[in-house]
Amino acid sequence: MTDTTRTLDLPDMVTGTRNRTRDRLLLIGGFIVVAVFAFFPIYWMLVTSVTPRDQVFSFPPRLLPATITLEYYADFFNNPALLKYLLNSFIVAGSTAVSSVAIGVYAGYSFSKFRYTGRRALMFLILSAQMFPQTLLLITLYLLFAQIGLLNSYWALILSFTSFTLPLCVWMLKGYFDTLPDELIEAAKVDGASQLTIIHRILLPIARPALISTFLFAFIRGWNDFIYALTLGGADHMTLPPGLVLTYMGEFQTSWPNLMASSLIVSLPIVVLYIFMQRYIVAGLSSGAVKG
């Protein structure tokens, strides 16, 4: 009786093993397709950036260059204008991130831990700012900054970028503060701590993961912007995205190897920041997503 049962179950076991193997192969194949789709453009940028100019448009295309050159990377660091754009990017993106986090901390704490008339309406009003296309406000901001004398300056870029990053930064930090127990704040009040002391000495050290993830989000937003940096900054305060386009792209010819090499160099600060702050970013986003 037992041997018969085992004999009858054997085909089912074989079928189950085959199905698991098939599912595993399909899953691996899906990951491979997604990886190729995601990383092949980066790989092609790298190949183009080290390919001599006379071989860039060879046909059929080569997945590996016959000759490797690093002259395009050297051209970037030997170009004073591009180095100026790089410095401008650090100034604008860093200032945007700092201002967004500084304002977002107080606004997020207020929305999370206080109850007052108009609180919910104000919260959704801030969030609704993300619903409007940013280019729609370009003409208005251009005229405003021109009237108050901030056009073609760092302030024009920092203020415009902060106005776009601040709503989401406020909500990210509010979500994190929602996860902190009110008993912690009440205990500090019993000990005589003021609201500023509670924020600066108690909550901010605890909220480090949320602060870092919010900082990185705002930094990337200021680092990658193109249209506002091209329009509001002027030639002396232009950042890298429009600077690279104006330097290497023209009406009749585009220097693709230089543009690819410079684009990879521009991407490095974001990659390095993410690598070093990854554990804080994951902790901040996951903790802020627990409660709304």
Contents of the next structure:
Amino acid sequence: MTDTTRTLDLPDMVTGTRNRTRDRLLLIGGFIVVAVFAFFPIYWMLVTSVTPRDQVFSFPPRLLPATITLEYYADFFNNPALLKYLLNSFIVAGSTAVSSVAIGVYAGYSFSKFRYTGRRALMFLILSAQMFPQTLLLITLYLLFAQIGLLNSYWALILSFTSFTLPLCVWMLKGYFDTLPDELIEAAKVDGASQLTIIHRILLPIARPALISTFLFAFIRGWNDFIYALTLGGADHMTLPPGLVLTYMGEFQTSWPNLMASSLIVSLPIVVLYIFMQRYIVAGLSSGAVKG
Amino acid sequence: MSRKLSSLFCLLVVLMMAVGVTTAQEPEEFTFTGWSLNEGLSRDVILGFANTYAETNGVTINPVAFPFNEYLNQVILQANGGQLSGLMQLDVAWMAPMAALGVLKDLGADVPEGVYTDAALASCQVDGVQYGLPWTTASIGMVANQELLTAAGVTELPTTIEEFEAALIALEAYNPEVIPYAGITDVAQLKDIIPWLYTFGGQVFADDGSVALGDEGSIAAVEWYASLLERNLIAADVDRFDARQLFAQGMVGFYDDAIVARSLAAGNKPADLELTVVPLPRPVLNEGDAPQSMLWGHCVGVVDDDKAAAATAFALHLTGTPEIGIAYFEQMSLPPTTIEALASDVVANDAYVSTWSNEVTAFATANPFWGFPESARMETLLGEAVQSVMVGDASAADALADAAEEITDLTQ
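Given the form predicted on its own, corresponding form predicted in complex with the partner chain:
Okay, now the whole complex, with that chain kicking things off.
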């Protein structure tokens, strides 16, 4: 009996070890595939950005450039127009993010912690704004801003971007406020705190992860937009995405090394923000996701 | 008190007069919209012309630029929003949709006699109305890599379809990695098939204005083009961008492009590659037929508003001054449109430009769809029809008949 058990156990253990090894290899293989899929375009951007122009389209393609140059990175910083576009991007994306979070906090708090007639309808009405194709809204907004004299201004960009980011910001923040216990608010009320004091002194410090993830979402939306920034901003308020296309993509040809170098430079602020705020972003997004 | 009041009144009068004088002396200000105003070398060249004109004539010119690929949409949006003013650069393909907006000034009365060539003027007309001044006029023609052809044993440029096929086969045999003819096969740009339709005797529109796609010639042309793909003499999914880059790498024997093909190849080729770009008239079906090519060029339109007079004056200066045309040609390789500039030594003695002008552009015809505001959709329908034949989904007769039916709907 004992012998029989032993002879049965040994093959099971070997099989189990093999299965675990196979699973691990599959997992690693899967990660490698996903990593290659995700990072190869970035790698190719990097390679193109340091390759001399006449070698960019060399055939057959090379995974490593034969010659490396940093002149396209220098070109970016030596071009005053691009630096102006960069400043515009910070102003527009930053203002969009601040206004989206500022409005979203109060709207999210209201939807989360108060009960009033039409609350649910209003919540879904706000969300429905996300369902319109934004290209259609462009024409309407263009004509509207032209009528009220806001065309070719920062305001045109900030207002339009905020109108797109606000619905999701409100919902993200509402989701986070839902996770905060009502007892916390009740206790503050008992201590005589006003609603504004409750929001500013109690809820906002606790909601920092949600505020950061919401801020970042709105910032990225404002940072990456192309068509609105091109159409509504005008030459003086244009942000980097249309600015780069305008500068490097022509009727006949595109300066790919310049475009890739500049694209990598402009993606850095987003990457840096993610790295430093990763902890808050994950916490902010996941807490809102658990209870909605 | 009354003296004080009188003094104050006099001061006010003087101030008002000063303001009036200042207002009267304010320079005329208008906008110049274009895609070339922010592109590499062309930006410096064109803004140089504009700044010199502004200083000389005491006007202020505000440049506004949009990327080429977004340009038409942006200009149409501006026109619809009442924001478009001054003068603007326009592709010849966009004249009809812009004219349909009703914002362009008829420049017919402003065009001086004997300055521009008739062909150039015609390229900026819609239904006989001069909605633009010609800035550069050429054609989408064929170019070849002389070194590659010689290496493959093709010593003479082909003039007939038969010779052209023989040259393609020789190139394919010389190096299977080479694309013998980087003809457009990407559906978005398959309007390039039109000169081939004409080459085979086909038509897009009949003389009575009805859609003629699906006639014997157009079917033969599309079947022939699809057969090139089957025989690996052209490649799948090639657009103009691919063709240019591959040509500059010495991997293409022939391809279709604007007259700037030479300078594009020079700018993109590896330093150690010998590459002589030669233009050639499109091969014909039978000797003696006219070689086909598609008209290409830029016009300058003027918005019909209170800035129109000043904007028209600058548009005439920019497009009609021979010295500017020659300088633009020297720096941008874009041929001028004035008779005097075209006859200048600089332009006339350039063999590449001379061949292109006399043997390619001379036979160029306008894209037959340009006269319709729905031209882009019509081109797409034709492109999809050709693509469906190339991938074997439909016969040329069926695909073109279907396209003809849909295009007919768009013309009505």
